[in-house]
Structure formats: structure tokens, C-alpha cells
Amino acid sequence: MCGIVGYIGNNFAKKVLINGLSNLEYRGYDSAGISLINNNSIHTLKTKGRVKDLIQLSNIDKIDGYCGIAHTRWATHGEPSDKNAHPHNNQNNTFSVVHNGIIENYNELKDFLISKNYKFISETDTEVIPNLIDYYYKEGNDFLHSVYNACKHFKGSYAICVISSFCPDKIIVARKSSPLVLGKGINENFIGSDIPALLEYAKYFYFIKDNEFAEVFKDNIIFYDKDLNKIEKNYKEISIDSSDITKNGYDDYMLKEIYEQPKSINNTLNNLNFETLDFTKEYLNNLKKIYIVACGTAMHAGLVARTLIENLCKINVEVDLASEFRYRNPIIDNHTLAIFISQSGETADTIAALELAKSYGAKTIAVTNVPESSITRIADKVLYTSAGPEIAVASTKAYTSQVALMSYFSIYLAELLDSNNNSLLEELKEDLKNIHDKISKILNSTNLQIKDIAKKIYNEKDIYYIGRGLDYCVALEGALKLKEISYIHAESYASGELKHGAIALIENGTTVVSIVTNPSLIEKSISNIQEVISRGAKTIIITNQHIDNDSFNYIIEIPKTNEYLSPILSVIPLQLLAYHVAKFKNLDVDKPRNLAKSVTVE
């Protein structure tokens, strides 16, 4: 959450800082701002609003320099606003900071600085840090130290990029628990909270670990350990192709990360190695449970995962919410393998849940789609999905690649330890090899008529999603992503469990979606759609079954695969009708209010 961007070389730094904000404002759009180093002066701009606004401030053609730092927002303290907004400057303006993150211990900062006679004019955590480094360096610090003394004080987590006016050859970065790379240049250098941030200038990137620090120069990096010891480091060369990171001819980022899902699934059943993992049947049988921890869309596809796990090994399996799990003191030990999802490899909560798992000695497996991101460098093993960048907040193609990789990663657990029908496996990896034509078809065949369901139900106050078993698992991810984008009430519901409660909100004209995909629930569950209709509610039936009732108001037909496989495509539609509702509503789909794409705070 916020976006870091900096720069220092032989080129203007507005433009890149600019364009790097641009591509980071997935990670918070509620303010942007610019400080930039000229004549040896701290010129700062900063806005409510997204980096368009900051774009079109009067006097932002009036400043430039060699040297600057930039940060786009998603608030933590203190409402979006222009005094709000990074950068945050000391009162002198000697020293300015964009940070990702939050200073936990910043009212007690505050209270000391105040007795020092310093004045605050946001109500953000950041604005101590500049003040607290001017302290140190009013104290007779350098620059560096007087960055490193403030930093052992601060409680939280915190990436941030400081320049000085007494220093304008260099900027000072750190990071704890809040992600940062360094972009390497000729003649200049780049700072990002993200890779694509800076895929446009640099291939060779700088990782820094937690409680690192550095020093960029245009011409150099150096490096410094939790105690300021030098350390050496090796860049990575990282190549993404262009047209990741673009919209390619589509309106919006989300529209084309939902087309783009049969080649990212290829890509993570292409790209998947479970030798790396080492396990062997013995340690499978001394298994006692698994844990699946995750959040949000990452959390629905572990509900898929735990399902396929539980019926196709015979093994435990419990799926938790990263948020929750660290605080019910769960039950871990060296029997114990925990499995974390998450796209970004940066979800904070997540992150945590897995420390706590690996300090009780459960092997630990980290799911990702970012190579580098800080969960690779903690877990023990880590599978990649290899679904390329996804830059829109809803998830869509990172789901899709989760649940596949998933799925092949129980089906590789059943393998090795030889716990069910060897046909049924076989007819899984067969299914998976063909799931993206399976998708394809859905896209190329339902796109229109979704569309068209859309434009009817955009301006519905409430939506519900049903299904079970699986279903249930795909009806919860549809919920979100209507909710996520389009700020309509949608609520998810096993089925069975309307009579126990949730009936009692459905009335004459309420839009039910019902996900019905398993052979063996059919009757039951189209017992419990005819329950909702006899209450006056119009239905959408999401299929892969011959359903044959004229009382259903619509239903979009998806291809036979497996019912393990079934969340891979009857996600497809739900995703399609959460877009073309929030667009019939003229919502930016792709940057939906209040929410970022990485989690990086509790």
C-alpha cells in the first residue's frame, strides 16, 4: 500500500518520478507528491487526488532537479488530503521523505519532538521521521547517521527514501517490513516499491532486506547492514515483457488481466517444479495438518485448494485468514506443513502468519506470483504462480493461476503418496492441460451475454451469491469481486444455510447468482434456487449441467471438466459481471475506492 518512487542521475528526475508513480498507483491513489533537489533547495508539490492531479498543479513545470523522491498514497493516518500527502518535509525543508508503512509509536515521536520545539502540520505518523532525522542531525550526525538513529526508534514497519539539501548528491533509503528495490542504471539510479515502478528504466535490481540500509548515488550504491557495517550485494537482471505492464489495446487493466487467464494458467502449470519441494511419502504420513493462510481472493483459493487436498491425499487440512491466525494461538509443530498465498508476497498479515509458523517448526511453503518479494526470502519453499504482473486491484488472472497451481500441487501430494485411483489423477492433469481452451470458449462465448445481464442488474442495491461444496468456494469469490469494484452490497452463502437466516433478506426483484457445477448436489441445489424464486427473486444460474427450467431468469452455460477443476471456469463469468457492472456505473474498475493491490500494513 502507497507507492515509492526515487531517482538520481545525469537526467531530469520529474518525468520519471511521474511515470513511476503512474504505474505504482495501484498501490494507493488517494494523494500524490513530488520533492525534487535544485540550486540545493527542497522544491516540493503534493495533491489530493491521483497523479493526474499532481500533473495538473500550476507550478509543477516551474521545478525540476538531478535528484528526487515521490510517493502516491492509500491513507493509514490522517484523511486523504493535500497537507496529508507525501512527501513530508521538516519545518526547516532541509530534509524531505516519502514512506510506506506506519510508525506505531509516532504520537510518543511526536510528544518529544514538540518538547524540542518542532512543529507538525499533518496528521500523519510519517511527518516524525524528517523531524526526528533534522534532530539527529542538528545533534552533529551525518546525514547517514542521522537517518540510521531515527530509524532505531520507530516502531512498525516502514520503507522510506530521504534527500537533504545538505546533501543533494544522494538519496538515503531503509527499509523494515515494507518492500523496496533499487533499479540499477548507468550514470543514474532508481528506487521503487515495486518492480514495475521502474521496468521502463532499469533490468538490474537491488533487493534490500529488512533493517538495510543504502546509500544511492547517481554512480553508485552502498550498501549497509542493520548496524551500518558495509555489505556487498549482488543485483538480479529481471525482464518482463512490455506488454505486461500496458493495457494493450484494452480499456482497462482488469478487462485484460480476465483475457489474459488461458495464457497465465499455461504459464504456471508450464513453469511448475514440486521437486524443489524435497518431500518424500514418509513425511506426508507424518503429517498431523495443513494450514492454508492467506487473505482475501488469496483466502477463496485456498477454500478450492483444502477441498482437493482433503479428498485426493486424506490429510487435514485447515484454510485461515492471515489476519486472524497468529491471534487463536493455533496449533503448529514440526508436523505441521503451512502453506501462504499471496500475489504480491508482501501482505503484511500473511507475512506474519507465516513467522509464527515457521518459530513452531512447521515446514512452511510461501505461493507467490513476484519473484524477490519479501515472502520468498522467508518461506522455505516457494512456488511461483508465474501469472505475470497483475496491475488492477481486483484480482482476476493471480485467482485463476492460484486454484491451478493448487490443484496440480495435490494432485503431485496424492502421487507420492499413492492415496486414490490413479485414473482419477490422470483424468485431473489431462482436464488442467485443457482447461485454458475451456476458459477461452467462456470468454469468446458468454462476454456479451454477461454484458447484457449487466446492464440490467448495475443498479441493484443488493446482490447475493450461492452455491455448494466447491460452488460455495467460487460463489465467495464472486461476491468480492462485485463488492471490490462495483460498491454494490454482495453477500455469499453456502446454499444449505439460506433457511438458517439468509432467506430472510431475499424479497421481490433480489438478483440471486447461483454457481452450480457438481453432478452429484444438482437436485439440491436447484431445490434451494426454487426457494429463493418463490420469494420473487430473479436468478442467474452459472452452469456446466443441463439444467432445464423456464423459472430461471438466466443461465450462462460453461464447459464440462472436472468438479475439482470447476473454480477455474465458473469464476470466469462472475469476474466478466463484476467488470460490466462497475463500467455500466462508470466506476474505475481498475483503481476501486479504498482498497490497494498490496496489502503492506496491518
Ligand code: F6R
The other form holds:
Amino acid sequence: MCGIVGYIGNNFAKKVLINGLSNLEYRGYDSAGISLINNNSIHTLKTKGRVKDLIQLSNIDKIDGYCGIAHTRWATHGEPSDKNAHPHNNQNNTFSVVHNGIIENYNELKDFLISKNYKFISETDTEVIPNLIDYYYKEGNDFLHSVYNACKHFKGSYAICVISSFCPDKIIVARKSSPLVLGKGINENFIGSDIPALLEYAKYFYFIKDNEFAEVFKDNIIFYDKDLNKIEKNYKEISIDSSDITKNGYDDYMLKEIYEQPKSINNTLNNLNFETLDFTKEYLNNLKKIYIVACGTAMHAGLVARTLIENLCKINVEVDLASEFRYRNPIIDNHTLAIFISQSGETADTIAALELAKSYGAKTIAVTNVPESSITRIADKVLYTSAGPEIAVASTKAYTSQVALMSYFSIYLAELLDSNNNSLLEELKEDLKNIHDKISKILNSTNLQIKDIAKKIYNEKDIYYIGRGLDYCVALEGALKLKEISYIHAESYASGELKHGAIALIENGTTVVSIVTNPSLIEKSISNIQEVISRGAKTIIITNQHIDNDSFNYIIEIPKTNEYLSPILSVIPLQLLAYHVAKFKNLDVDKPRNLAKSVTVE
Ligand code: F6R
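Can you switch from the form predicted alone and show the form predicted together with this ligand instead?
Everything in the complex follows now, all chains and molecules, and the chain you saw is the first one.
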């Protein structure tokens, strides 16, 4: 989603801002812009399109300065266009604002400002911000109080950076339900909507909390609470290996991240410490329910976890999409454990669902990949996947790390409960220890075969994914991967459900991908595949079972593991399939259209 960068210091700001925007490209966006202060006046340039379009604007060489703000916009209110791109300025060009989030009551504020003779040129919610600040400035407030007074009116979410030609020596920032970090330098300070934007420039970071404000000068930062009282903040050192945020020789981040999975799973499992949860057998015995709540791929990881927790621990688990959970009055009390899975730790719906569960008395756990992300500051406890930064929009290594973490978590709960299945738990632990080797084997042995298959199917209009039990959970994830980056319509169905409707869609030549790893369901799965073959389907089978290959078009073999852990392996060929199909279609696999890496609005 939208990205923010700000700079104030002894160096020229434009280069830092443009670099920062390039580092944020992975978040997904459709327009870009920059405002710089020079000679006490604001110069703004913005355009629909990419950062490369911004730097080709004819006037870009004519502007620079020591203080500036920049933005990549993912359209919510108003189409992607030059005029809707950020920064937005007031009509006198004395305030310039970049904004992430949504001002939900902007129409009401706009009507008020129009009644005071303010004029608007964009269709965005953001344009009310510089104008309302200007309104308060003209009422006699200083710059900081003008921003503060304006923020009091905003309903919804915002992370904003504001510059003013009246005060060229500072940038004012504020946030509510949208992330914002400050990078500390020497005689220079940086602002970013996330850490990767600034990693090139800073390793010490301040984190702005909801309803806080900061005045950012080149050699100082003053922090304020919600009532504008000065507060002290400590910075944290964040060190990320630069190979984690470069392509490191791969063509795309997505492929690099697929190949990083042996390492990311190992790191995740080695860094886990469940003791921090302070669980007791008595607490677990008194639990009525566990909710696992998340969005997209993270929710698919939750579906896998449900089977493991229910089977190993005999605790009732419900999995829900965060956007549904938060509005369906879920039954929650202090005998509920609620787990929220989010790679970014910034997904607006997941965070709102977490706040809801907490307010009803549930104990809450966040499972996230990003230290210091918003979710970590709200949940009672945090478990980290140590997958390293995931830059490609389509999640791969975060998913397998989430599944590995939740698998180990299920084993941990079962052990605490003395669930009487020690030999199974030991087998699972042993298999988890070795799973990275099996992933490496799959990557080495199937990539070329899958590329070959992708070449044959990349022009398809519809592809179906089927499976039973955990294989169905993986089918959901495989179909999501394909549709996200290849734009092919991909649907997943529980194999047993096909006859109840979806089989009507199968016709001569339709491609059906089947995941077959559960030994106890193999006959049933195969007979469902036979049913689609009888209707003319072409079949691709992902399996670790010995199956007669006469009737199937392609069989992709993966190593055996305990059936509860098979999703970690069977998803790998599906990630590769989606990747190669998208590459044959010449698509940008890292930045698929309309999608954002971190969905910070509801
Ligand atoms: C799919 C994908 C999305 C995310 C979803 C949740 O490849 O990446 O479906 O899984 O937007 O994001 P997080 O995990 O950051 O909350």
C-alpha cells in the first residue's frame, strides 16, 4: 500500500527521497510524488505511474532542498492520476502533506472547508489535511498546533508527514492506526512508513505510536503524546543483512524468497521460545476455544494449524478471515485464546480483529515476521517467524515459516497437555528438524519439470486446485498464488465437494491441479481426480504417495514426511508453478497489479 519517506538534514533531500521510494516499491502503488522546500517555498512534483516516471518528469532536475517528503500512492479515494497522487498541498502552497490511511469523514471536513472558501482539485480524502492545517494556521496557531488541531477532527487512520514553507527547518509527523518510523542519523533524520525504506541510511529507529506526534529537525526530534505533552523515546537498533533486501543474483524477489525457504524455516524453528507465553496445563484445560484470525495467505496457514491443534490437542479451533471476524460478533471471553497471524504485522483488519478479541478478554498472540510492527505492540504475546524480510508481494517463505511455527506450537501445546501421543510428537519434531533438507530436494528436483508444465498451461483462462483435508488447505494457497501473480482465474475446491457444483465447470482440456499426500485419503482423492478426468480435465498431481501414473498428465513427486507437515512441502511446487506461469506471461511477479504487500487500510 502507500509508502511515505521524509528527509531533513545537511544533504540534498531528493536523492534520499527517491531512493526511499524505490525501496518501498514492493508495497504496491500506482503513483508517486515528492515535495521539497527551497528558498522558503514548496516545490511539488507528482505523477501517475512508477518512481521511474517521477524521475523522468522534466522539472525534476530543477528542484532540490534539504527538507522534503515523498510518497507512493495505492489508490483508495479517486483513480490513479497525477492530480490524485500525493503530496497534496493547500491552495496557497504553504503546507504539503503525504498521507497513508483513510480519512473516513473527509466529505464532512471538505464541506466545512468549502464553506470557508477553500478549493479542492483532487478526488482524494487526503486533500482536506493540508487545507485544515492551513485553516488552523490562519486562526493564529503555530505549525505544530495547526497539525494537532486538524488531527483532532480525523476519523479513520493516518500516518502523515507535513512540511510548511513557514517553518522550513522541520517536518511534523503524526499517526493513528497506520505505521510510521523515524530513522536517526547524524545531522540528519529520516521518516518512513516502514524500515526497509530507510535501511540504507539509518540503523537506529524510533517508533511512533498511535496518536503521537513528532517535530523532526535535522539535529533533533521532539516527541509528543496525544495531548501534545513532550515525551521521551528511546531508539532501537535494527540490523538487517543487506542480502536480505536485495535480489542477491536472482531475477526476482519472489524466486529468491522461494529458494530461501530451507533457511527461513530453519531460522524460524531455531529461534522459537514458547516459554514466553507462560502457558500452564490448567490454563489450556480451561480453554473453550482457540480462534486463529488472519487474511489471505496467513489465513491459509491458520487453516493448517487448526487441523494440527485439533488433532494433537483436542482443543476446538475456529479459523476466520480478519475482515469477517471483526464484524460478526464472535463469541469471545477469557477462556478464549486468539491467535493473529500476519507477515507484515500491519494488516488493518487483522489488527482491528486483535483489538476486538482483546477487548472481550481473550488472551492474544500475534504471529508475525516483522519485529516492532504495529501488531507486536498490541498483542499480549508475540511469536516471530524469522523468515527475513519478504519483499515480493506474493507471500512464500512467510507462509511456510508460519506453518512451521504453528506446527511446532501445536506440538508444544500437546506436550503441555500430556496428550499421550509422545511417539507421534517425537516423530513430528524429528520431521520438522529435517524439513529444510526436503524443501531443498524439491527445489532442486522439480523446478525444471514445473517450468516445463508452466510453459504448456500459461495461456489457460481457468485452473482448478483440489485436495482433501490438509491438501485442501494447500490447494487454497496454490490457487491464491496463481491468481495473484498470473491473473489466471484459479479456484480451489475440497475434492469431495466437487460433485456438489463445481464439477459443472470442468470441460475438455480444463487444467486441474491435485494435491495428494494424505495416505488415509488416497483412494478417495484419486477417485475424485478420475471424475474430473472423465469430464476431459488435464491433471497435474503433487504427491508423496506411490500412485499409478497412467491416467495423469503430470506427476510432481515430493518427499514423504509426516502427513501433518505435508503442507510445508506440497506448497513449494505450487509456488514454483505460479512463478513460472507468470514469467511465461511476462508479468512483474514481484509487484502484481492492484496488490499491496501490506494492507494498511480496511
Ligand atoms: C498473498 C499475500 C496476502 C497476505 C495478506 C495478509 O500472497 O501475501 O494474501 O497474506 O494480505 O498479509 P499479512 O500476513 O501481512 O497480514
